[in-house]
Every structure is written in structure tokens, then in C-alpha cells.
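Heads up, the chain below is alone and in the form predicted on its own; it's given as C-alpha cells.
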Amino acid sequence: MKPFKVAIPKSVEQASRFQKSDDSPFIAGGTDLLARIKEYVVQPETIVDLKRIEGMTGITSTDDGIRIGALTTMNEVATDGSVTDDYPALSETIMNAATPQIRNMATIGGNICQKPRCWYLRHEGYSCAKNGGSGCWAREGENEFHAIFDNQVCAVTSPSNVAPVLVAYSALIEIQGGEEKREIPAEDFFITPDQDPGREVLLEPGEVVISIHLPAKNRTKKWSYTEAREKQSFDWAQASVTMLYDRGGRKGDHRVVLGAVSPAPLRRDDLEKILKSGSLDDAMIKKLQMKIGDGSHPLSQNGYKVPMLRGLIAQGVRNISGRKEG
């Protein structure tokens, strides 16, 4: 691993010029960007730790819903009494993830910034469309474990299994750069490889994720987190399907967002409008399962990812409905 040095700022503000001025990586747990240092994807002179900063901690409930500190843990907002009851699919997919050594260190706000797991991106030998360069040897390669859909510029798939539940319940994104501030929908910041390659998530240089806003009004006890993986063991989600039903009460208010299928999370209106045309019974999930699949490129590997998921809305459904799979 090439040495690099350590800047600690002690405000965003302070972090964010350091950011600009040098194009030196931000670092939080750490999980994804050592490795890739490691694994000389990337080089820097200078990385900038954010864990000194304070303010970015910790979860916060007040009536319009609850903050979480983008430097909390993932560990600490999946057992936080306020996220597992009135967010539960937040904190069941964390569940999910990772080791439990991993989500002590990991934090919500870089699960949600880090790189694609591509072994394409991840090899120093490799230019790609991703990394300054042209094309996707996925799209050729060994693509097993890549995007099914929005797949033609690049075909790595989003690796936060997070981000669909966030996209799911309407989240805010809160980024800071220098003293700006604003506001992103979960659904606008994650982006697509045909919006700009060279980025997975709406940041410019220097601006850095501080918080996640849930909101109250779309709080629902009718939820479903399904994934599949290839072990059970360690190990990211081949595809996944989170479902809200009636958010906040609200007859008809459906969310349906697949992960680890796209670059990006996927929200499903189509999908969301046959949840509105019925009871959730047997006749229901047919509807889905034969809709699930449109507008699918499956690569010379991945095919097999169509009928996962139509496997995993089946369960979602059974899920909310409260029928046991079998």
C-alpha cells in the first residue's frame, strides 16, 4: 500500500477546502476506501478523516421523523429504538449486512458513498468507462454478479444495500460543501452511469454527505426487505427487493425499489400501480413476477437474476400479507 498522509479537520467547512484544494478522498470507517488503497485502485497523497468532526453523529427524533448522523455506525441505527419501530426495513436490511465487526466500523453515510464492487473497476489493469477511460469489460466478461438493468454504459450494480430502503421511504440526503447546504431526495442523489459515469451519488467536490432526514409521513408497519446471496456468510446481496405498503396510512401509497440489479437503485412505479389494483393474494403476485423482468438486458451470465427476483417479490408479498412462504 502506497503511504498517504492524514488531514483531520475539525469542522466540514475546514474538511471541505481540504477536499477542494488537494482532491484528497474523504474517509469515515474506513470499510471500502482502505481496501481500495490497498488494492492500489486508488492512490492518494492525502486522505481527509471526517470522524473528528462533530455534529455528524448520532439519531435524532423529533415529530417530522427522525436524523441520523451521516458518521453514525450502521451497527448503532439498526438497533436504535427509534429506527426499529418506526423504520423497521431500515433496520432489517442493515441487519443484513456485512459482519457485525464490519458494522461497528462502517457508517451509514459512506454505505451509501461507496464504489462499485466491480472486478473490472477494482483492478488496477482495467480502463472502463468508470475510471476515466471507455467501454465496460463486464458487458463482454465476467458480468455473474452485475447490472441487469440501465446496463449499456456501465454494468456495475449499486453495492449499498441501504440505498434502496432509503430511496423506499422518501429519505433526505443532507450535504454540506464549505458553508452551503442543501437537501437531496434519496431517489435524485443516487445516479446512473448514462447520467455520469464517473459518479455513482449527486456530490461536487468537497461536499459531503452529514445526515439522513426519514420522514414521519411515511412511516408503515407493512414492509418487506427480501434478498438473495450467494452464501450466507459474508457477502453482498445478488439482487433484492424492498416493498412499502400503504406509507403512513395511506391507502395506495406503495413503494417498490430493487437493489443490486442496476447501477442505481430502482424504483418500480409499474410495479407499485399492480400493488394498487388489488388484494394481495395468490392472482397479485403473478401480475408481478410477469411484470418484474420488463426492461431487463440480462448479460451472458446474469440471466438467472430475472427469475430471483421474481422469487423475491413473491416472498415480499407474503411477507405483508402475513402468509408464510412454503
Ligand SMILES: Cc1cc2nc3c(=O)[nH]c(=O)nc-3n(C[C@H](O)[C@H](O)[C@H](O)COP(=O)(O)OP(=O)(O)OC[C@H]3O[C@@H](n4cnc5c(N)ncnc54)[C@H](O)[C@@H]3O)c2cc1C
The other form holds:
Amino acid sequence: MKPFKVAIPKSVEQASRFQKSDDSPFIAGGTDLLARIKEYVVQPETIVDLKRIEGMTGITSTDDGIRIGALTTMNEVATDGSVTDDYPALSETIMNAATPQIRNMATIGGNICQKPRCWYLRHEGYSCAKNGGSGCWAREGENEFHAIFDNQVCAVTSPSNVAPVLVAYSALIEIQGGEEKREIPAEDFFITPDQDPGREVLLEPGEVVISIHLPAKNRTKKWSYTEAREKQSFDWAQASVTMLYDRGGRKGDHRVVLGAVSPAPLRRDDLEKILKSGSLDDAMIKKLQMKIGDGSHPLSQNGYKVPMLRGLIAQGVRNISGRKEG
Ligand SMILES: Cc1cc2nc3c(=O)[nH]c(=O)nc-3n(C[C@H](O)[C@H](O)[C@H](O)COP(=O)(O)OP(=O)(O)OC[C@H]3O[C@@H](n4cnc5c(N)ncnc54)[C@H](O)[C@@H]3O)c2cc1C
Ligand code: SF4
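Return the form predicted together with this ligand of this protein as a structure block, the form predicted on its own having already been given.
Complete assembly follows, chain above in first position.
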């Protein structure tokens, strides 16, 4: 590992100044960034440690939902009563991610800003469309875990378990750069290589994710998060399906969001329309299964993700129909 300096800002304004001045990455739990530094994928002169900034940890409940500080650990989020009671899909997806040790170190802000897992991207010897070069090694190479949707420019998958669930709840990502604050709907925060091959999220240099707001109006007891992965733990999803049914008690306000099959979480309003059209029975499962692969362009080794999605959505419908109104 190349030696680096650590800047320790006391405020977001200071953190923005440090990063703007020399393009130094922010660090939170370090479970993603330090691995990339150790592997010489990034070699910063300085890293900017966010952990001493006050007011960025913890979960607060308000009339309009909950606000989760970006430095709150994944474990704290997954086990908090207001999350397990009111936003259970978020708790479930986190408990499916990584390992207990990592969930105790990693923060929710770092989770949604983590870099994709493409093995070419994470090897210092490969240059491609995503890191300033051109072309995509995965298209003709090893692409078993890559994207089957929106994979023309770059076939990375969004690695964050949390991201598709935030899209399903229509969460707002609260950001600060210098003294300026703004909020971005989760659906717009995660971007595709078509929009910008170099970025995965809509952050400008110097901008920090300070918190995540989950609106009360989108809570529902009828939910499902299903994922498939190769190993039982210590592994990322190969595909996931998040389903929220009758959000906020509004009949027909459903969300279906696919994870780990495209560079950003993929909301499927065509599947949401099918869900609106009838009851949660076997006929409905069949219709959803027929449609879920539409628009996919599997590469040489990842066509298995389409039948995998069919199995996950079938399980999702059964999970929801088995849950009581509560
Ligand atoms: C073995 C293993 C298995 C894993 N499995 C999964 C899995 O199944 N699902 C899953 O979702 N993840 C998985 N992960 C990834 C893990 O969840 C992430 O590494 C972690 O969430 C990152 O959080 P962190 O706080 O450690 O981020 P850091 O490593 O500190 O930062 C990650 C990135 O985010 C940026 N960043 C951090 N915080 C902020 C902020 N507040 N504002 C702006 N930018 C910020 C940093 O600059 C950096 O680029 C796994 C990791 C390992 C090692
Ligand atoms: S999938 Fe994206 S990151 Fe991986 S080699 Fe292709 S262009 Fe590069």
C-alpha cells in the first residue's frame, strides 16, 4: 500500500474544502476504500476521514418518517426498532449483506457510495470505459456476475444491497457540499454509465452524503426482499427483487425494483402495472415471470440471471400474500 495522509475535518464544510483542494477521497468505515488502496486501484495522497464530523450518526424519527445519518453503521440501521417495524425491507436487505464484522464497520453512506465489484475495474492493470480508457473487458471476457440490463457501455452491477430498497421506498438522499445542501430522490441519485461512465452516484466533487430520509407515507406491511448469491455469506447478490405493495395503504401504489442485474437499481413500472391488474396468485406470478426478462441483454456467461429473477419474483409474491395487513 502506498502511504497516504489522513485529513480529519470537524465539519462538512471543512471536509468539502479538503476534498476539493486535492481530489482526496472521503473515508467512512473504510471497508471498500481501504481494499481499493491496498490493491493499488486508487493511490490517493490524502484521504478525508468523515468520522469526527458531528451530527452524522444515528436515526431520528419525525412526523414525516425517519432520517438516518450517513455515518450510522449498517448493523445499527438493520437492528433499529423504527427500521425493523416501519421499513422492514431495509433491515432485511442489510442482514443479507456481507458479514457481521463488516456490517459493524461499514456505514450506510459508504454502502450507497461503494465502488462496483467488476474484477477488471479492481485490477490495476486494466483500463476501460469506466476508468478513463475505452471499451469493456467484461463484454468478451469473464462476465458471470455482470449486468444483463443497460450493459452496452459498461456492464458493472450496482453492488449496494441498500440502493434498490431506497428506490422502492422513494427515499431522499440528503447531500451537502460546502454550505450548500440539496436533496436527491434515490431514483435519480444512482446513475448509469450512459449518464456518466466515471460515476455511479450523482455527487459532485466535495459533496458529502449527510443523511437518508425515508418518508412515512411510503411505509407498508406488505413487502418482500429476495436475493440470490453464490455463497451463504461474505458475498454480494447475483440478483435481487424488492417489492413494496400498496405503499402507505394506497391501493395500487406498488414498487418493483431489481438489484445486482444492472449498473443502477432498476425500477420496473411494467411489472408494477401487472401487479395492479389482479390478485397475488399463481396466474399473477406467471405473468410477472413472463415479463421480467424483457429488455435484458445477457452476456456470454450471465444468462442464468433471467431464470434467477423469475424465481425471486415468484418468492416475492408469495411472501407478500402471506403477510398480514398488521
Ligand atoms: C467480503 C465483503 C462482502 C460484502 N458483501 C456485500 C453485500 O452483499 N452487499 C452490499 O451492499 N455490500 C457488500 N459489501 C460492501 C460493503 O457493504 C461496503 O464496503 C460498505 O458498505 C462500505 O461502507 P464504508 O463505510 O466502509 O465505506 P468506505 O469504504 O469508507 O467508502 C466507500 C466509498 O464511499 C465514499 N463515501 C463513504 N461515505 C461517504 C459519504 N458520507 N458521502 C460521500 N461519499 C462517501 C468513499 O469515498 C468511498 O469511495 C461487502 C464487502 C466485503 C468486504
Ligand atoms: S464492466 Fe465496466 S468496469 Fe468492468 S471492464 Fe467493462 S467497462 Fe470496465
